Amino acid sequence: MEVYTMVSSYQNRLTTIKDQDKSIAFVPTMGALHSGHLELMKTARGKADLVVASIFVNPTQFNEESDLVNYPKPLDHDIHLLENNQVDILFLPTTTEVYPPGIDLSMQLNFGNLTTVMEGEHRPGHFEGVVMVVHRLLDIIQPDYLIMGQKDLQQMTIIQSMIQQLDLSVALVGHSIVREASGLARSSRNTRISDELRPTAPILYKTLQWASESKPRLSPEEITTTAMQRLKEAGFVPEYFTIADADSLMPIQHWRETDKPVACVAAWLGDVRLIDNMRLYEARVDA
């Protein structure tokens, strides 16, 4: 595996890749990576010639300094994971190298509510630091593939988005939940959990199995009223339980107003923020 820290040694090799006609597909990662991660890196493996990966833990999208300082960084353990499953290149870059002082990065782009419902709501100027550091990789990397995962719904939905309205020329891929046999999501913070909390994270994945089961005889309120109380009664601290539109991720009070249902949720275990979703509906199947 290629390993490159700076811009223009990667971007240097990239020429390479382009008078080849090689394809690329792109996962970029925050590190403490995980088998949900490597489920990603597959389907990047079956979508291209070449898997590029980064590992840069974003300072721009942390509301809380802490969750900065406390976000682990196993580098050497994320290296052989990445050796040992067929990435052909790593970019691991400095602050510096993808913020390079006096260049302004940011973002003028209109996502509409895409930005303000659920983790924009409660962790505001989240996005912005996600969608600049995003399209600042792909700038960097040229990838023909960007290869992300559905636990972070709403990060997907915005970066598609970002993707239309800049016309840029790379295909997004989602993947679907990787999770743990508990049903729990593979999350990097999982690790953070601690022996005592640990019996009680899967609820929030069968607190979304309870609500897809009780969708023909509740309401969508009905459903998000007894699902926050039934976290709370579990021992989390739920932000939110949302029940909203796949697309336009505003949520519904009635079944009627989408055939695209999704069950949203955010809640601290602990001091660890767990996210997660669930599809209330049958998604079509392209042939």
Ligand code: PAF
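Superpose the two forms; the largest set of C-alphas matching within 1.5 Å is the rigid core. Residue numbers count along the first chain shown, from 1. Here the structure is a predicted model, which means the values were calculated and not measured. Compared with the form predicted together with this ligand:
Once you line up the core between the two forms, the Cα of Glu257 ends up 2 Å or more from where it was.
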Contents of the next structure:
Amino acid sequence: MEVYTMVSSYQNRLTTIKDQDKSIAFVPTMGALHSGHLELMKTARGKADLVVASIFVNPTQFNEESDLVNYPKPLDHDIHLLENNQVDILFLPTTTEVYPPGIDLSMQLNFGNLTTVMEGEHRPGHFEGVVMVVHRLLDIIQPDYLIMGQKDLQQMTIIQSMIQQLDLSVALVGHSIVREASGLARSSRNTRISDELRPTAPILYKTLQWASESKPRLSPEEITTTAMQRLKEAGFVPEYFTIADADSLMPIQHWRETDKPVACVAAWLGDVRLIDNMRLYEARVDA
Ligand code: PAF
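Next block, the form predicted together with this ligand, ref. the form predicted alone:
Zooming out: every chain and molecule, the one shown earlier first.
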């Protein structure tokens, strides 16, 4: 695996990639890789000639300093995993490479409510940071495909909107949520859940499942209220449990044929913040 820490050295390499007319599938990460990321790498492998992954713990998307400080950074292990999972190139920049002094990263974008609901409401500034870094990374890496996980559904929707608004020539490919046998969605933050609270963690998924099963009998509001209660009783401190439309991300009040309801949740378990979601509609096979 080739490793580039500088933008200029990656871009020298990019010249040969483009000369050889090779396609690139790009998987941006913040490291602390788990099997969910490896599934993204596998999808990338099937899409393009070259797989480029990045590891960059982006400071601009952390709205809490303690989350940034506590974010796991097992770099040697990550590099080993990428090498063993057929990643061709790792981009491993420093903060100054991504954000050199004087660089103008301002963009005139309008995300409407996409950035103000759910994660946007509870993590002020988070999506501005995500949009900034993904745009910068796309500009550096120049991929044909961008591969992202659907656990961060809102992030994907916002990045898709950014791609459309800026008319970027990259195709966003979403990968379904990868779960542990218990149902808990794979996340880099899972390693921070204490042994004591570990058995509680899958209740997040079970509550989403309950919401899905309850759709024929209960209104979105009844599901939301009961789900919040269930999470609290189980020992979570939930921030939100929302049934939102997959495209607009706006909360759904009534079941309607035209909506694509997705149950989305964020909850604290001890000092670890977990998010998850589950589609409550049948996906069409034409996507
Ligand atoms: O999903 C993540 O890990 C991050 O938000 C991303 C897309 C790598 C940007 O830092």
